[in-house]
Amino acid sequence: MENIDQLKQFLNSPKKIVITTHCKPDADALGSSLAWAGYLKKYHHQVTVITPTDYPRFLHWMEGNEEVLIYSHKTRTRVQQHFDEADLVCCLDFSACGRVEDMEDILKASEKPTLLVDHHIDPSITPTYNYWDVEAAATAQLIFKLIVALGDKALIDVGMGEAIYAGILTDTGSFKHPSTSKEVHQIAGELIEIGVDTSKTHHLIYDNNTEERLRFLGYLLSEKLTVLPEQHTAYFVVTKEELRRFHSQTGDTEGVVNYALSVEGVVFAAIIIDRGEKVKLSFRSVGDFSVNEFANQYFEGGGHKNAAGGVSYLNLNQTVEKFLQALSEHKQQLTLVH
C-alpha cells in the first residue's frame, strides 16, 4: 500500500465509517469486515458493517455479528444514511461495484473517500487508499497486513484473529490450494499465538450442518452430478424446486462445487443454480485453466484463476446448454490441462 502513511493520519481522529463487502458473504468476506471493524473500533471510529444480503448462518457466530446491517427493502433508507453520513466507505473483498447487487447504485452515488482491500483479478473500484493483492490468498490476509503495517499488530485480540482466521481457513481450501504461500502459514502461527483456537474455528464453520443441508448434499452427490471424461469435467445442475424441497438456506450450496473438482481425473468443475430471478455458476478449477476467464467470457463473472462465479438470465435449460457449448469450446484446452 503505497499511501498507507495517508491512510493512518486518515485515521488518528475518530471518524464515521462504512464498512461493506459482496453480496452473500463467505467466511472471508464476513471476517475481513468484522475483523476490520473490531481494529477500528479501539480508535473509536463509529462503525458500521453494512452486507448487500444475508449470509450462512454457520457464520454469526463471528464477534460483531449482531452490529451487522443487512441491506433490504426494509433497511434501504438506513443504509442509505449511513453512507449518507460516512467519512470513509471501506470496500472489503470485492472490486466491482455490482457485487453489492441491489445496492450498487448507493455505493456508486457515494462520493466519500474509499479504501479497497481486496485480492480479486481486475479491479474496477478507484478507491482513495488501495490495499489490493491479487497474490494474497484471502482479505483476511490482507486485513492483517494492514493492521501490522499500521503499527498495530498488538492490537489484533482473540475475536479479530478468529475472523481472520476463518477467512484464510475457507479462502485457502483449509489450506491446500496453490494461493497458500509460507506468509499464510505465517500468519495462522501468529494467529495461534494471539489465542486462536484453530480446532474450534474449523469446527464452527465446517461441523455445523443442518440435517436438512447434510440430506440435500446426498442428493446431489447421488443424483445430481454429471462427470464428462473426456473434458475433464463435472457438474451439478440445481433446480428452484430441489432448493425448495430441502428447505435450502443461504450457504447450503457453499463448497459443494469442490465435491466435482475431487472427482480424479477432472479438471474444471461447476455448480449451476436456478435462484428464480437470474442463474448463479460457480466455477474451479486445477492447473492452468483459468475459469476467471471462462466466467468473464461466457457469464458476466469474474474471481481469480481457479475460483469465480457468473450469472446467466437465461432460463436454467438455456444456461445449461450454454454452458455446455462454452465447454466443448475449449475441450482442447481442458485435454491440455489436464
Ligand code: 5GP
Given for the second form:
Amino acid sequence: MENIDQLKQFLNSPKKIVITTHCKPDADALGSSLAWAGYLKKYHHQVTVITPTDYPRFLHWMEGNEEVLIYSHKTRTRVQQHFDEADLVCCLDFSACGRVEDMEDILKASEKPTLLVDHHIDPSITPTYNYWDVEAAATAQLIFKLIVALGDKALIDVGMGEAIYAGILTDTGSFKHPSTSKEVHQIAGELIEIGVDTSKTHHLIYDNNTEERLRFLGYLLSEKLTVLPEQHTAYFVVTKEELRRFHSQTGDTEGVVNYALSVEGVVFAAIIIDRGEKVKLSFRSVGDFSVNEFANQYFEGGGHKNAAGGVSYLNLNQTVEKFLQALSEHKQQLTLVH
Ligand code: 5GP
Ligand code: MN
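With the form predicted on its own done, generate the form predicted together with this ligand in the same format.
Below, the chain from earlier opens the complete complex, with every other chain and molecule after it.
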C-alpha cells in the first residue's frame, strides 16, 4: 500500500468503521473481517461487520461472530444507517461491487472513504486505501501483513490469529494450492507463536459436518458426478429438489467441487447448483486452464486462475447446456492436457 502512513494517520483517532465482505462469506472472507475488526477495536474504533448474506455454521466459532450484522430485508434500514454514519468502509475479500448482492446499491451509493483488502483478479473498486495483491493466497494473509505494516503485530491476539489462520487454511486448500508460498508458511508459523491452535482450527472447520451434509455428499458423489475423461473435466449438477430433500444449509455444498477435481486426470471441475432465483456455478482447475477467464467469458463471474465462480439466469437445464457448449469451445485446450 502506497499510502499506509495516511491510513495510520486516519486511524489515529476513533472512527466509525463498517467492514463488509462478499455474499455467502467463506472462512477467508469472515476471518479477515473479524480479525480486522478485532484489530480496529483495540484502537477504540466503533466497528460493525456487515455480511451481505448468512454464512456456514462451521464458521460461527470465530471471535466476534455474535456481533456480525447480516443484511436482509429486515436489517436493511440498520445496514443503511451504519453506512451513512461510517467514516470508513472496508471491503474485504472481494473487488467487484456485485459480490455484495442485494447490498450493492447501498455500497455503490456510499461516498465514504474506502479501504480495499483483496486478492482477486481484476478489481473494479477504486478505493481510497488500497491493499490489493493478486499474489496473496488469502485476504487473511493481507490482513496479517497490513497489521504488521501498521506497526502493530503485537496486537494480534489468539482470537484474531485463529480467524486469520482459518482464512489462510481454507483459501490455500489446507496449504496445498500453488499459492502456498514461503511467506504463507512463515505467517502460519508466526500465528502458532502467538498461540493459535492450528489443529483445533482445522477441526472446527472441517470436522463439523452434520450427518445430513455427509449423506448429501455421498449422494452427489455416487449419483451426480459426471466425468468427461477426454476433456479432463468433471462436474456436478444439483437441482433445487435435491437441495430441499437433503435440507441443504448454507455452506453444505462448499468444497464439493474439489471432489470432481480430485478425479484422476481431471484438470477442470465445476458444480452447477439451482438456487431458485439464479443458477450458481463454481469452478476449479489445476494447471494452465484459467477458470477466472472461463467464468468471466460465459457466466458474469470471476475469481482466481484456479478457483472462480459465476451465475446464470437461464434455467438449470439451459445453464448446463451453455456450460457444455462453453466446454466444447475449449475442447482443444482441454483435450490436449495430459
Ligand atoms: P467459490 O467457488 O468457492 O464460491 O468461489 C471461488 C472463487 O471465485 C472465490 O474467490 C470467489 O470469491 C470467486 N467467485 C465466486 N463466485 C463469483 C461470482 O459470481 N463472481 C465473481 N466475480 N467471483 C466469484
Ligand atoms: Mn479469499
